[in-house]
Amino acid sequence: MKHLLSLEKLPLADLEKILRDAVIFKRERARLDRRPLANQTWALMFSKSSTRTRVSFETGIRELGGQVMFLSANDMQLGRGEPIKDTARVLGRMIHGAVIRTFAQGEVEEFAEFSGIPTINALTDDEHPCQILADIFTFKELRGPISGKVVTFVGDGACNVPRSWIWAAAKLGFELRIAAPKKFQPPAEVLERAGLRSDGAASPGALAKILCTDDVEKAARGADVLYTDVWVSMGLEAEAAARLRALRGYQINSKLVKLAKADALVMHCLPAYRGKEIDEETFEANARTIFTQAENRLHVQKAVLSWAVA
């Protein structure tokens, strides 16, 4: 039985097999004979709305042959208090497979836990696997090999995305800088889980070398990659005065672009509030990556799938 819980979980090598396999789901998407989910029925069990995920996860499902429902909280008795361990249990017994996008991690894991079907963490306030996932296969594609490169993320460095990146890290060993500041900087045990000693260095035999700084010029520098998400997060919508105000001067923008590689790609997981964590112009200027590294949701999550049942 497989999951996809989290990045921090997921073995290496079925973390390189995703990533090669979708080389082939991209490059041969026109293929009809390729349906390791015929005759399956998956349900897409979302807390929180969507565009992207649930979009690619509904058709990557009907394209590998599977049936596909989609149950919000107000379509489960989850939303009337059920508790996780039930419905999956119930569900477990109906259908073959569930992705799951919702706010606690610990959700996620006891469905897998009670289930007993293959499971995907289609987002979670912890971790976004599909999306860092989609995001290296992109650099891949377009730059080749991430190993020993720089990704800088930008803005609110404690939410879900950089969580996920700091795992990518761990396991691929490349360099991450996390520019926020210190308030929305990672948790000091998540950085430590992830092999970086409370005193900021790194343990022994850690592939990761992870910066946490205030600097965002210093993390900018010579930077193959800068990265970037909302600095409001889905049900943080209180909270948005005061992190628009701490979070100003983390966005990407032409000056900071200028500081990074000349060819470096700038990226954004989306949706993007233009004006806030990127503006405008850089936003368009690199638009085509950005829309490429959405588009490879879709085929590397065709991936996962294609591994969950394997």
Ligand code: CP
Contents of the next structure:
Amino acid sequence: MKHLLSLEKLPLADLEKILRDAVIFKRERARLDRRPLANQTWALMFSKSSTRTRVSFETGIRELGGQVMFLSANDMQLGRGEPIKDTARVLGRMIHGAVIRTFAQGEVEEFAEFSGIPTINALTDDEHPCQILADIFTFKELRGPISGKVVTFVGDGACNVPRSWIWAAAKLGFELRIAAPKKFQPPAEVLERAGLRSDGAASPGALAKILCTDDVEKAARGADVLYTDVWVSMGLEAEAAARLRALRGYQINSKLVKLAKADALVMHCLPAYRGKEIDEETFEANARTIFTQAENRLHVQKAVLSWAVA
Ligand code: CP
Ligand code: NVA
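Can you now output the form predicted in complex with ligand CP? The one shown was the form predicted alone.
Starting with the chain above, the whole complex follows.
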């Protein structure tokens, strides 16, 4: 039984296979007649909003021959307190796979354990593995191999997206720089699990080179990618005002872009809030890359789904 619960737990060989298969799914979309989900019904069970993840998974499951249902967690008994493990045992007797977007990482793990069906993390507070797989796919498509390159994340360095980038860096051997105020840098225990000291320096033998700094200009200098995400992740709305104040200097704008390599990619997982994590001019100048990233969710997730049922 295969699950994609996190990039942390995804073996490197599986990660590489998914990225390879995604190339074929993208290139052959109109012609490919692979139907690995034929006669299967999958559920998307979401406790948080979504545009890209929902549409790309619903489309991908259908294109792979499966049926799909969307379950808003609030409309389920789950929203009235039915335990996740009971929900998992019910769904596991009826459907063939689940794609889950929720808060606690433990919930997708518990669902996988109790459902007995392939389970895919469509975003938790800890990780957004499908997003980062699509981002790496996009980098490779536009610029070639990512190993040895410099990816600079600017903004809320403690949220799910940069945390998944940490695991990607640890496995794929590129340099990751996270530019964020101290309070918004990744938790020390995550860095330690990735084989790094809490100041971001690599422990002996660690593959990753990860720098956490509050010096955004230092982080941007010579980067191959400048990447950002919202300053206020879903579930943290009560902290919005304080976050907007604290993160004000951590914006991708033309001044920062000038410090990166001349052919650097500006990437954003979306949704984007202009004037906050990125300015309008920089966003629009890089819209082609950013919306290719969004499109690539579909192709990469079809590779994830095929891998999960193989
Ligand atoms: N990037 C991303 O996951 O977008 P959605 O929240 O719209 O799914
Ligand atoms: N960090 C963001 C990602 C949105 C796709 C959030 O969790 O809301």
